[in-house]
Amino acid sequence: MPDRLQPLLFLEAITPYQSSVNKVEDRGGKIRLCYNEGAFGPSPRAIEAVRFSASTQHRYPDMGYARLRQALADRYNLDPLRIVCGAGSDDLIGLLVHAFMREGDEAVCSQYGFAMYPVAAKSVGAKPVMALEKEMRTDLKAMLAAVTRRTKMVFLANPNNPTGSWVARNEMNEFLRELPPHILVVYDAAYADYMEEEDYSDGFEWVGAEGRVCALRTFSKIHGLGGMRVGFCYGPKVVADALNRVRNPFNVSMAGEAAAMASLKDQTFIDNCRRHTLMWREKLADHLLAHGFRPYPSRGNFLLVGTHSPEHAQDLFRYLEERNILIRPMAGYGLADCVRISVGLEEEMKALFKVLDEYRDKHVKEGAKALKESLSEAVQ
């Protein structure tokens, strides 16, 4: 008998998922451009729905969240019996892994995909296999090449976080044709609401009743309900049945269900959020380019930004943090020379631009001073 409590050995391989930005320190007037949150917060309708539900919070929520599933089915033309809701996409990713993977299995992920995918796989002793990307873009051929007889699941975010890249419908169709039929494809469309391209798919079209694709969506981004923790999975019957067997019975709160249902009805709010995000994402990219940074093309509510070096990325992060603007360092994703910046409100973006101008001027002055000193030394 062991003399102390010990977790399963394979859990030691997991690095807990956590932000490099201090959650305690990011309050008190600081501008949060680090978490890809919806710039406008929740819809006014969602806020009112939460207020209305406040007096009934002593009641347990509906274990089957039937009203929310029906609202989602009506909104996206889906079968409500194949919708499973959860506490955000993270909850559903974990449930999928626990339902369909075991120790020794493999899950194929893109090199710079969402960090929760490998964490979830490792939580059951499975092995995440990372397929290299090309120019910060998911390489579907590399993902196919990474498939082995042990592969049980493929994770694919489209658009992808943190790179912002995306793959077209025809690329996915070819990928699905070549992928062995027994592998479950987890198609994570958390940022689908920001897409405008006609050749993009949110994944619902590939979810057949007896298929092997399940599509994830979240209310944490354009709906501005990150704190409510509401997401949903649309999958084949076997997936929905398995998730309903392993999920907690009350994994969506009454307030979260009310907020999500109200937000689905506020299309004007969603359209305004999309227009604002696309406009300021473009302005941010232009401003960063003018300052010598490399913003990668993005279809999310954020930009991945390349700097000159890991030291430069850290210097930029600290400079902004000292001026109450929080962005996200990307060293944890293997992108130490990059940062990620979310799109915020207009006044927040203007404040960011002002500080970026100051940062540029500071480096110009420092560079001129260093050049002057080096010339002086050369003369001496």
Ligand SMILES: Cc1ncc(COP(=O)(O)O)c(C=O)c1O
The other form holds:
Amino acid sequence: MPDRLQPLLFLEAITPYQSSVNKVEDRGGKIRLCYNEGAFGPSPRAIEAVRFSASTQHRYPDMGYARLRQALADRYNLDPLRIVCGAGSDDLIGLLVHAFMREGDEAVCSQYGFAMYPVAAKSVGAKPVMALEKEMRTDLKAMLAAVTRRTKMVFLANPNNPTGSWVARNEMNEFLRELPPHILVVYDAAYADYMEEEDYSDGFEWVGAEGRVCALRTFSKIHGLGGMRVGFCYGPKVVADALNRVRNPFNVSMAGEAAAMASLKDQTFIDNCRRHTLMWREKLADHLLAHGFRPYPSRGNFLLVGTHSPEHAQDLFRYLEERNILIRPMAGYGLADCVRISVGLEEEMKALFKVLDEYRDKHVKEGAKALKESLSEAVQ
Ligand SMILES: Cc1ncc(COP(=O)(O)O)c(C=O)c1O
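What would the structure be for the form predicted together with this ligand, given that what you showed me was the form predicted alone?
Full complex below, order starting with the chain above.
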């Protein structure tokens, strides 16, 4: 018998989630372009709904959040009985893993896929198997090649965070045809609301009542409700049933349910957010390119940006941080020479552009000084 309390050994494989940019003092007065949050915040209708729900917060919420499930079913033409909500899609990712995987199983993920997938797999002692990407894009063929007898789940974010890359419907159709039928496909469409491409699918079309694909959505991005923690999973009966067994009965708060329902009704707000994000994402990419950075093509509300080296990325991060602009370093993803920048409000983008101009001027000056010094040394 052990003589002291010990957590499960396989938990040692998990690095506790750390963030260099989410300190309490970063909450106010700073320009937060580090978390892919919705630029405009919540819809005014969602704010009003939260206010309205305030006086009944002593009551527990509806365990089945029937009204929210019905609102989602109406909005996306889904079967409400196969919708399971959660405290953000992170909650649902964890629940899916707990319901379908155990020690020794494998989950196939893309090399630069969303960071919570491997963490969730490791939390039950399963092994994340990372399929290499090609030119920073999910390589579905490599994902198929990574499947073994032990594979229970495949995670795919489309569009992906942090690369911003996406895969088309026909590529996915081919992938689903080839994948063995017992493997659960977790298709994470967190950024679907920013997509305008005809050949993109939010995944609902593949979620059959008896199938093995489930689609995740979140209210944290275009709906601007990250702090509320609301997401949902649309899955086959077997998935919905399993999630309902393992979830906490009150895993969506009353305020969260009210905010999400109100936000679903505010299509004008959502359309404005999309238009703004796409326009400023393009301006941001142009600005970064003109300053010698390498923005990757993105379909999310953010850009992954290549710099010259890990030191350069760190230097840019610090320079902006000292001027109260927070962006995301990417070393945790194995992309130490990159940073990720979310699209913010117009005034935030303009402030960022100004600081990027100053940063470039500083480098030009330093470069000229270094050149002058090396020339004068050569003359001596
Ligand atoms: C691809 C992807 N999935 C899921 C999430 C988690 O979102 P939520 O706030 O709903 O937990 C994120 C958040 O950044 C994400 O980028």
